[in-house]
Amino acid sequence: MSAEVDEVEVLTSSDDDYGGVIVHINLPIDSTTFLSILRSSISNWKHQGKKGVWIKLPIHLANLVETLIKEGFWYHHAEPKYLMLVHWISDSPNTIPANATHRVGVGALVVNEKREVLAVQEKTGHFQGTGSWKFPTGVADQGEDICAAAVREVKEETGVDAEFVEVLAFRQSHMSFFDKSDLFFVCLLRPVSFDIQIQEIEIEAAKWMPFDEYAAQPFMEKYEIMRYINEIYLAKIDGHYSGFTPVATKSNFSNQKNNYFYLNAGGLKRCNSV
């Protein structure tokens, strides 16, 4: 007489690089069940010796996530279509990487030969109604770099076609949006198309404006980053100032595109800016 043994049902995971294991669900399942598949998960992931455990559940499996903040899990991020929860089951310290802290905004100082600078109105944000010319600003996408961003925001609120010619500098600041940290880019670009044509939900108006009148501004004396900018722009057209140029560079991991390393390229004859 022989004996069954019934093989313990486990979730389907993949190993990250960190010695952990990451679990993406798809499948409906009800409550229940997946308390029990997730407690022989952890069981046989713990005799493994993995550490952190990385659950990516779709919103549609929402009514997953009491169950999972029960038996240990915590928030890491969450994004338009899954929540990432993760839980460390190891008994040496956890080293599981904060959520970014984060997000990457873009200013664009377009000048033309004439020295004329293409300035904006806002219908939103904090110059709104104020009568203040401003350079066009914006928010990196997800994946986007900063050269493609800041040549995006220009094309969307001017309507006018540039190159990136370098980052002239770049401020952190913190508790911004959401309470998370911003990092803004200053950018140099030239243009290569001349009419304006503006986005009319955010955009009040837009012009070429001589980088004089532009500087003179009296909204510019209170704004200390405003004027350095204009300091900077002046340094950088007498020739005694250089940002930092995109060079493009192979990615050493083959799951990732090529992306740009930014430098003062001046000195290095080898390196050619996008």
Second form
Number of protein chains: 2
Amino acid sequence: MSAEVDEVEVLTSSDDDYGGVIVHINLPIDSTTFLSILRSSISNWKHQGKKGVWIKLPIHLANLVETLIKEGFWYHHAEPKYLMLVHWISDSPNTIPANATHRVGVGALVVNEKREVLAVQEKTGHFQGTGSWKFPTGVADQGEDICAAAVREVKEETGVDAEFVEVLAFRQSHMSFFDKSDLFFVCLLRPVSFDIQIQEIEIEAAKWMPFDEYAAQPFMEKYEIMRYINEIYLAKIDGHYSGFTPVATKSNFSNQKNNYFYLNAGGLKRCNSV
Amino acid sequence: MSAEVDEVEVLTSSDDDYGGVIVHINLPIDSTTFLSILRSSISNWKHQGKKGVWIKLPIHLANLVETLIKEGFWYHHAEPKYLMLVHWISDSPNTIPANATHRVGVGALVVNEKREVLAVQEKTGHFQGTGSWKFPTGVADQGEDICAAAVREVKEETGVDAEFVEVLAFRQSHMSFFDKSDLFFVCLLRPVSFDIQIQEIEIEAAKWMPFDEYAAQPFMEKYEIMRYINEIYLAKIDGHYSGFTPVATKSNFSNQKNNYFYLNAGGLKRCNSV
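Okay, that's the form predicted alone, but what's the structure of the form predicted together with another copy of the chain?
What follows is the whole complex; the chain from before opens it.
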């Protein structure tokens, strides 16, 4: 038995978990050839009942962006080295997931047994040149846990090793860079080394500073959140304040590493009985 | 006095707060003309000592992406209708801020005075068709506060009006969509209306369900976090558990609306004395 068949080139794709396909392109291709293959591929995916089509386009294939947009794709997200485009080819309602909206910042309150705060002066940013001493802060890397980011920032900026204790509080702010938002987690850490070695690029100076002197700095008056944090610390050492501690929990949806669940462990029986 | 001068066209730009410039382009332009203007502009900005150049390119100008990449720009972030490109034109170290890394999800535990949980069955997603009753969940919109998102999701999915009480706990998970991470905030809400009207697109059914029956569902066994949340709720009604409540604080860095700072208010003297 034989039949006359045409073979058409289509883009190699893998299925996602939501009835869609993901295409990774890497080899250079001219936009005219690409357009023809793209159209065959879309026709093929429609025939298969696929819904969303994701194309991860590396930056060296920027020549294909215009073609994809003209064919109905739009931007989903981008990172320095790639652009993720998406197209909903089904008649069913569009269920494309939202893009990331938040950056995660951490601030680390590191206090030693003499009630001295690990304080830094920054070379850049809002407090530059003001003589203000503040706790180390930074931005969590992609994929980094909040508790790990706090420990890393303290080590990088001051050379001090510290253990994560808890999240004391957090602030959500909007429009902090372009249209995006920030979640800033104020963390309490316990130092396990004490010698200071500053990171020369970002940090002007660092020192252990008596808490009362730290908290009495004039700039605190202007920053309601800084005053809250000072009150929280005083309530903490008086034993009245509980923040959220991370507990490792299994991820049920993939074979990724454990996730941290942050909760007030002191309020839970099972955590207290440990 | 006269001099022979050439006028060159440059892109209209505004300064950012970090020694860079932001360019908004909107009118259609062919890529050859654009390249010439872009080169004059960059030369001009370099001369002025500018550092970062941001170009916000609406999707209808996708014809210019390739030109920008060839001139040394790279992707910073993208939203459905625009692509943000950036280029560091200074010799000083690159201080381009990181892109957003996290999506913010909320789960709303709404319990009435009869200790009944507002529970839903979803039409899509992981629990579809399993008969599992869970609390309403959703994703915070761009610029939306966590406390507002929880109230909105409950209203949208069930028609129930509720007041935000506190964040009971939160989970950070990675690689949850492409390379991006999730922060999922478990919130306690107090219902102020009780009639249920479900949102037909997402929700199969909703009801007030006795807490013990809700917590005894077999699927809970598989989800460590769900068991933690049940324990937290029981500790809460016993008066042993404190989460984080939002307090409105002034933003010092811009004329934007207030930010919420989430903290264990019960542990702070000033909050208790109110």
